[in-house]
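Shown here is one chain on its own, the form predicted alone, set out as structure tokens.
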Amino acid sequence: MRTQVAIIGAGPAGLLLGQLLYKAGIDNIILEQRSADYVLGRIRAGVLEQVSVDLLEAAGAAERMHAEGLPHDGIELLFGGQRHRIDLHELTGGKRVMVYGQTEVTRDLMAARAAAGLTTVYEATNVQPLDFDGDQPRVTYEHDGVSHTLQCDFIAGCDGFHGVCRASVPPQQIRTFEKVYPFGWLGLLSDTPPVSDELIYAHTERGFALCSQRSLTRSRYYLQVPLTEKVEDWSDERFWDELKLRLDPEARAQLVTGPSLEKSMAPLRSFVTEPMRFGRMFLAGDAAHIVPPTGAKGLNLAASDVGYLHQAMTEYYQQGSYEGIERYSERCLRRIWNAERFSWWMTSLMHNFPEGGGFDAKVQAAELGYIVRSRAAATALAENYVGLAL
């Protein structure tokens, strides 16, 4: 088989990748270790920004978002048991960020592609991405018990922190820099009606929280907590009791509990790697960086990545240049560094550290009352969480 991109990995960044490229008349096609069903099985975040919204509409799947997700003008910190709102909308000249699951995202590009008649190969087992270094790229894998080769122009790698892709980059021609975190969020889903309608982000004595949604109906929430901490040691009432602990009066009366439809544990971490182009190989999303979810860019980076990416290849095979590609890993790594920045600067500001003493939560609720009292420290946060324009 051939193609112009052999795309490995069919989370949001390889399906975005994919109905971008086809819109531009470029042919690509997408392997997949997972079934369908498994991809649409995992539970993660749902903000985006408008870049991300650009990127959908583009794609022509943004349909179902618009009529369902949940537009969102600010977020509420909360802190010495008082909430206090950040306008995102006014301070930053009318920008606003979407709520709308990463699930359902996937759901709507699976069903794009689909209804283009494009090929995604689920359960491609043993793949293998070969002689990116030199002009004529390919993509081994098996399906159904037959081995197959994929002869390509380019390979996206966007399979994920675990995927395939930057484990057969030579490892002399990568750094990586990282930074782990000693604690997790255990979080929680349940269709019950979230307790604000916009984001509360909670900083207290007992840890951090989260109380985010995924539509009018259904709410989820976040607790830090040790890594030591185990799923299954946390019933839901255990969870629910633990969140109201952490919460304002007004929402601790205001939440709805409810069984829960998924419980999860996630480490915390700080990821990234250099360059994210090997020849003709380019890595994206997950792949390449991983961010804590404290400022919610996981998603959006790699939107962003995959923008940058669609541009470089549009541009080579349409105008037959090759400054995108060769440009590709400086764009996406200074947006990416930037991102980095603000989710470590959230994560350090909102959660509780073992390691800190009085000194530092002192320090905590003077930046946290800064960040209210002044308009310019308010807008630097704001402007970063709606997200800044490719």
Ligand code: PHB
Given for the second form:
Amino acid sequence: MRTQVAIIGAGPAGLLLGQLLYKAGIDNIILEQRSADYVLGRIRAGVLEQVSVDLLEAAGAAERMHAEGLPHDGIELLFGGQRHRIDLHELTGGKRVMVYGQTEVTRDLMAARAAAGLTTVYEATNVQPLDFDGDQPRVTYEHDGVSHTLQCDFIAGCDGFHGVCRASVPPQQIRTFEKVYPFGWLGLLSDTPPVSDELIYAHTERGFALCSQRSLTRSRYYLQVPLTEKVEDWSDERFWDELKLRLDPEARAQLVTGPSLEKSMAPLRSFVTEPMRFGRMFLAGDAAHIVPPTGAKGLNLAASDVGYLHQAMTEYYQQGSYEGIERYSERCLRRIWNAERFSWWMTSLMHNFPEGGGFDAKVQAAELGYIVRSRAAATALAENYVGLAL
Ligand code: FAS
Ligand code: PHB
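If the structure you just shared is the form predicted alone, then what does the corresponding form predicted together with ligand PHB look like?
And the full complex, kicking off with our chain again.
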């Protein structure tokens, strides 16, 4: 079997890349280790930057997002028992974010791919990217007990943090940077109306909490918890009781609780791979980098990587140009490090670091107060939150 671009991973990065390449007339096949239902069952991101919205439009997968997504002009910071609105729209000269779940983005991209009649091999096992340091890369895999080889021009490693592509690069060719945080996020999804019109990021003595949403009838909440916590030790009732303790009185009174549709724990880490291109193999999305979700950047970085890779592939096949290929890592990493800094900063600002003691807590309180009093400080938060230009 042969294709122009072999894409490993059918998460948002792989599916978005597949659609953008298709629109450019570039043949591609996606190899995914899980089933489509399993991929759709993962509850993850919820906030899209304009850059991601634009790329979904270019991919022909934005119709339902515009019909059902929720444009948001601001967020709220809750600290000292008070909520303070950050007016993203006003502070950034008219920019906003789109609240639309990653599950729905993935569903829309899957539907667009199926409508285009493109090949996705789900439940492909033992996927191996090979010979990407030469001119004839290939990917071997097994499916339904049969071994296959996919010849290709390029390999796109969109296989997430635990994927095979980054692991296939000789260690001496790759450098990684990592910071692990001493806590995790316990998330709950429920068919209950959101507690407020906009997202609430809460910094409290009991820990961080985030009130997010998927629609006007479906909410997503997160609590900062120690890494020793286990999801099975958190009943719905325990989760709701702890969330109430981290909200202001108005939100506490507004909160509608109900049975969880999903509960999961995610560790928090910052991670970057340099470079992101190895001969004819490119890493994109979580395969190359991870951010703590506090800044809502993970999915958006995956989208911008894919935007750069689509541009590089289009220039190669349509103009014979190698410039986008050669500049891929540099272009992605500039935007990645800006998002890594912002995500680290938001995480450091909003979470409790017990080992930090009184001084760190005082600095957090001072910085939160500065943000709500200083237009310059609020603008810096706002322009990073809505996403820096490509
Ligand atoms: P993904 O991990 O989504 O997709 C990779 C795909 O590759 C998967 O389908 C996997 O099955 C497949 N794969 C892996 N190994 C393979 C192999 N060897 N062969 C074939 N296929 C293989 N971001 C936010 O912005 N906000 C959030 O709240 C948020 N919460 C998150 C919670 C969790 C638990 C995790 C893990 C991530 C979260 N993220 C969040 C980040 C997340 O949204 C990612 O940024 C996003 O999924 C990145 O998309 P991909 O790069 O496509 O990677
Ligand atoms: C979410 O809705 O899952 C979400 C929103 C904003 C974040 C993180 C997660 O910063």
